[in-house]
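A lone chain, given as structure tokens: the form predicted on its own.
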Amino acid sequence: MCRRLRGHRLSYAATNWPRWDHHFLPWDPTLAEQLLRQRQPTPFRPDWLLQGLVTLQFSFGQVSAAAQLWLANHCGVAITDVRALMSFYHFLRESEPPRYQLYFANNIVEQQNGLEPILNRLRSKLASADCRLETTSCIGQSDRPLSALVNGLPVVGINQDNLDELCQLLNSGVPVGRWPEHWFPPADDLRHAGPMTRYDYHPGMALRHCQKLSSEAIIGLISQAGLRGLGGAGFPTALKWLGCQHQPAATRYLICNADEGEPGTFKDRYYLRQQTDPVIEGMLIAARAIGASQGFIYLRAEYLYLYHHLQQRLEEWRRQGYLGRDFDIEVQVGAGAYICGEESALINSLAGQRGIPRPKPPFPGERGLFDKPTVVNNVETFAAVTCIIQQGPAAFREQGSDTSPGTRVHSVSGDCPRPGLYELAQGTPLRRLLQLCGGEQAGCVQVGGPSGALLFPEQFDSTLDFDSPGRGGAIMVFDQTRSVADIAGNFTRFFRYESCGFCTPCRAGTVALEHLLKRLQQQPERRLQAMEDIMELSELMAETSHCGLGKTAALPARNLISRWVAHD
């Protein structure tokens, strides 16, 4: 069906969201309303304000001043509220869109794989192309460096040998959807599968079993399994559900945190594409256990290319009658803010606000989304729930340790011949993972992302579980030629860049940490004083920062100091 709209002939496909071709139409309020209603029947609620901006951004390529004012008026909010969101989220912008928007990750793995020379060559070769090159902290592709998001789609394996081909495509103006398939390999398979990813999954079996059980019985099964949140914190899942379920409220919410933004993490990419149904089924089970009436998947903007796939799978569950009556799931998209991985910041973002973490208590299970009891679990945790119910708690406990039962998928990147995803039993020694990925000769390994632990060869027998340093999850392998100071500096810049700026200890402390690290490296005569200043500042930040980002931002610098002290 086609129709005329202010001089533009628009097919139905032209209004689909998101759009990858970046052939954006000029701003038009009538078309904007059509696009918003395509995503949400009631798009002008103040709590949907951020999603409105995201939809306009990925449809028109920008959110102009006129579009901001239009949306503010329709939502009944002040224009300053809209501008506050525009300034907070990295992917929202007022400027005219280029034909091609390229985002490269600039974390330490990409830096060590030659990011800067690649960017320099691209800038020289694309000087006349309608192209914008930018960097961001993480795009969820660290196992496939160098990679970039080109108009939102992941292009992997960029190197000096194929750079001319890439530049020819960009200079020629070929739409991204017509690029050769080899630029977009899926490669989401696990390097090492385990019981949670290779069992004989039967869609709906676990949920049908739960329909015969009370909410207390369902939570009891999760408690028997000993499942702990697999996003990194390791809080007992059953306790979180029970705390929400016991609240005297008629409305409860459930949220799947798909906003993994920690450099070196990419397992959600696999779960959302290859294990979509177990994740959805786990959400349905959790909703039944806590009595939730509405669920949300908060999808990071860097994974926007998975949006249609998620919607298709959700629609199939609706068609089967599992979704849409007493409980439904809505996909909402982030706009580029690492801090929204923190559960209370994510809740604020879902409510159409800036992603500022909330003080605790009260915890989300007491007062979460719209001040209603809310459970937030990450993607892998929901997949584990389905596995536990279908296979039984005892089968889950056969793996792992008493305090960290089950298995976990680790994202491995860096200086190893076999980067990728590895499912291992909790409590597996780091050394075993290094053997599997080919990193036995590593000089050091960052375990648990930038806020985790930097481990050296004498510590490689440390176990990967919730009771050990780093805990696992994101594993970055560094060979013996890598500079520990460079690693610490990159992580510190990451925290400075991603600080939400709400509290002074984090906002100013991360900047001061970066200066102190430079002094530590560049002024040997002042090294001792710099070390003392870093330690004092790190204690201040840990004690007074508003949220976990500020409390842990100094850990890379402390890791560096402890290593230098040990070898002086």
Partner chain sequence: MTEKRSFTLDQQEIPFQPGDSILQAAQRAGVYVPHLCFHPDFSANGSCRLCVVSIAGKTVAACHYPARSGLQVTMNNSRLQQQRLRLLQLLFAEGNHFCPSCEVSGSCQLQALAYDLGMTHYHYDPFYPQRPRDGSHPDFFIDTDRCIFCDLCGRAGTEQDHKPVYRLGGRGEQTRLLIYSASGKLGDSRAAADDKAAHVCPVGCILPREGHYRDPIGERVYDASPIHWVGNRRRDQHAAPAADSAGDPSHD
Second form
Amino acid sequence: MCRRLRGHRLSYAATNWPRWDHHFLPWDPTLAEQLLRQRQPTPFRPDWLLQGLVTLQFSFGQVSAAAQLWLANHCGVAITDVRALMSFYHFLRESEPPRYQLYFANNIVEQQNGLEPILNRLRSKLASADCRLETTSCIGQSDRPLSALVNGLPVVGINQDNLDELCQLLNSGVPVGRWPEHWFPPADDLRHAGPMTRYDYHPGMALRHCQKLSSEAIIGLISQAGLRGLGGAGFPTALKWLGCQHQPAATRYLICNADEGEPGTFKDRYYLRQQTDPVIEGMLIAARAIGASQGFIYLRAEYLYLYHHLQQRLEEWRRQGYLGRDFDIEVQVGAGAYICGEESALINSLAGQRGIPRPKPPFPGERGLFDKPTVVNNVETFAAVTCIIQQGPAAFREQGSDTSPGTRVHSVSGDCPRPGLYELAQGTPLRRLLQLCGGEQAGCVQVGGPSGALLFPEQFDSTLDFDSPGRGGAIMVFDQTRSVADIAGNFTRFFRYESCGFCTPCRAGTVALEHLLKRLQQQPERRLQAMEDIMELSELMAETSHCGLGKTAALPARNLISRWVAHD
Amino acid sequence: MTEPRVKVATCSLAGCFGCHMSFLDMDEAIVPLIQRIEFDRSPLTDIKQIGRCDIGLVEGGLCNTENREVLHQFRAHCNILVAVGACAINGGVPAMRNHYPLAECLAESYLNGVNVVNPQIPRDAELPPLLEQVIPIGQEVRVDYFLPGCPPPAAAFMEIVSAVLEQREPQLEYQQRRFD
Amino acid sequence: MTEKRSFTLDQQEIPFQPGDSILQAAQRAGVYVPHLCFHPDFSANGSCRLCVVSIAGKTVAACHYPARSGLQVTMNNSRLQQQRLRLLQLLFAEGNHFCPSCEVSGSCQLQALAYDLGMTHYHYDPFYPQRPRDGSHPDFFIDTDRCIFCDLCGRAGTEQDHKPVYRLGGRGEQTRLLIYSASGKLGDSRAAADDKAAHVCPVGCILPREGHYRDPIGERVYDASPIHWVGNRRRDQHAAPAADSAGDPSHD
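Form predicted in complex with its partner chain, following the form predicted on its own:
Let us now look at the entire complex, which starts with that chain.
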């Protein structure tokens, strides 16, 4: 049935929302209602408030005060509840939109690839154009620097040589969806494929197999495979499912976490585009295993360009009768908040709230979305589920280690000739990956994104799995000229910007940490005291923060100090 | 009189001299104390240049470049530097101007304010330029001890000086730790 | 024989009722656990983190952590006290807390905890944020310079007053107190003088216009006695410590 979509060109001028073949529209309530109803037959509900705002933002380029009031009234909520969301999600803007709104990622990889000079040149050349240049934490294109979201659509490979062409386009007024093809992300090809991405996938086969099995039997297969959550935390998937399936409840929810926002990671855009069907099928299998009646894909706003494609594939599964009867999947779109990748923050965001992580316990499996038992898994985890069921758990276990079986796809960026996606067995030494991507001469490598570990050449034999420093996932390669202090400073700023602001140690601690890093550089006579203060603050944040973001936010600064102490 | 005397310097930066007044509030207790301490640079002695000192008591935060210079002299010359009072510790009342850009503060005070005659922003070479923000002294230099309060009670001054004389860590009792 | 429901808190046996958090049980037993964002009448929030305790080497918020039989909870060791001090210093540094000119000085819970933990300075550089004030209401003044984002006003509004007046918006260091009204001003909201929400502020952010500076220095709530004796008491509860019967007990 479902044709694989390898290398398929995406259409940006599709008939449905979102559209990039014309500019942002002037505010029009009738049109707004049409657009909202295109996405959701009953859009005027408090829990769909955020989706309403997202839809308006990417159609009108803003959510004006008038639009906010209109939506609040239709949803039966107070305007203040709308303002609370507007001020939390940074892609939601009240101000009049320019013709082109550009967001560049300001992750360290982009910084090191000349972000500032490009921004400066753009600013000087675009003085008269109707453009707004801004930065954001990560847009999931770190392997194609420099990249920017233009009115929500990623434009990649910007450099000093093609800057004039970009400026011409920005001055021309051509809608971004009609720009030349070469500006857009090409279909991803893995630099190194493995059993999870290159097996002979037969759409629906795994699901049909599961239809003959009890939920315990399905969970049993996943448990035999030893699958651990591939979003990064590595929690055993079967345990998570069991925890939810055991709950006495009439309604259970299933969520696909497609909000990967860890700077330097971009594997999900590959799965969502080229492995869409295995991901959807994995969700169908999980829904059957836990007894979920409704599923959601929470898509980060930076991947809005994949929204239409996802909807098309879901429609195809519906047409085939697999979806839409006792289980259906709705795609919801984030609005620019890294913290929403944390599962309980994501759940709040799906319910139309600010993305503040919930206290645990209760865990989502017990009380999740709308207080019902809920399972949240990463995109890649669902793809792995389909692979495990079709190929059998034993095949999955052939790769990887006892505690971290199977493979996973790593996102490689930075100073190496072959950045991109690498599927490797769990337990592969970092050195092997560096050989593959051409980064053997690296001065250091950040493994696992900003909340992971910074590894130096003497640690390159460290393996990539759930039991090793950084665990893998987002791999940023730095050559020997790169400053460790700059790396730590960039990551610290990232956490400061992305802190949800709920708890004291993270909200204020991330700011204080940046002040202390500045003191290290500006007041050398107080360096020792500043180092002690950073170590103490990092422990405070790690021990007293409400969620994982705060607990790991001080790691980059801490790693920096540990490195200095070890080498002074 | 063979007992060694402890040298003390004091200054008021962006402060109101209230902390100095509170120091003198120790009344007759100052008599035995004065036998054991010797004032160096201080508004109490009118000595303008600081020499080598055991204790520097700094009142007020930093609001201009001269404050910064004096603070660095104190840090360089004093073995123990004490931030005295709310302003030295967190900027205090003068730091309430940090809500506004400096240019706006100056315009309000010297150009647009009520009852301003001959509006002009003072620009004499004798006047030290203002800093963009008022900052506490701990942001600029290392500080050894802090006496909170607006002003700190006289007993707190007594305690800090006595502790140095007796070569022990100062202990501020609950009643001596006031922020107002 | 029913099993006795109790855990130990710093070697002291604390009985608890089903559903209790560590903090709730401790409070009922008359043991003071430092806190700012907790109030016995409302659901727990867990944002201030001052109630951190240690259980089997793990640091958790006592206001959220469910009490269980046999737990061994450490509250007052030097490390936890130091962490509480640092959290307080972060709270002071991130706001604009000018105690000398503040109406609630002497009866402010933030200040009282700082006194109790021996705080003399901020330790961290002050952030000096730009935050708005709101003088549009006839009974209250709002000075968000002092807000510590405890959301007590928000919870009191939804859980007791049953009308929304206050809530938190924004993100990270830009977190802000928002007012439920079209203009965003308190004067246009449904706020009333006897709202519970207007009287639970542990600092001087939501401030009644009348009645300040009546108690002379030396006779204010926390002038003579530390908060771990007096409890988290609102400024108007000074004269009648027993008034908040469901509230924090006073100890000695």
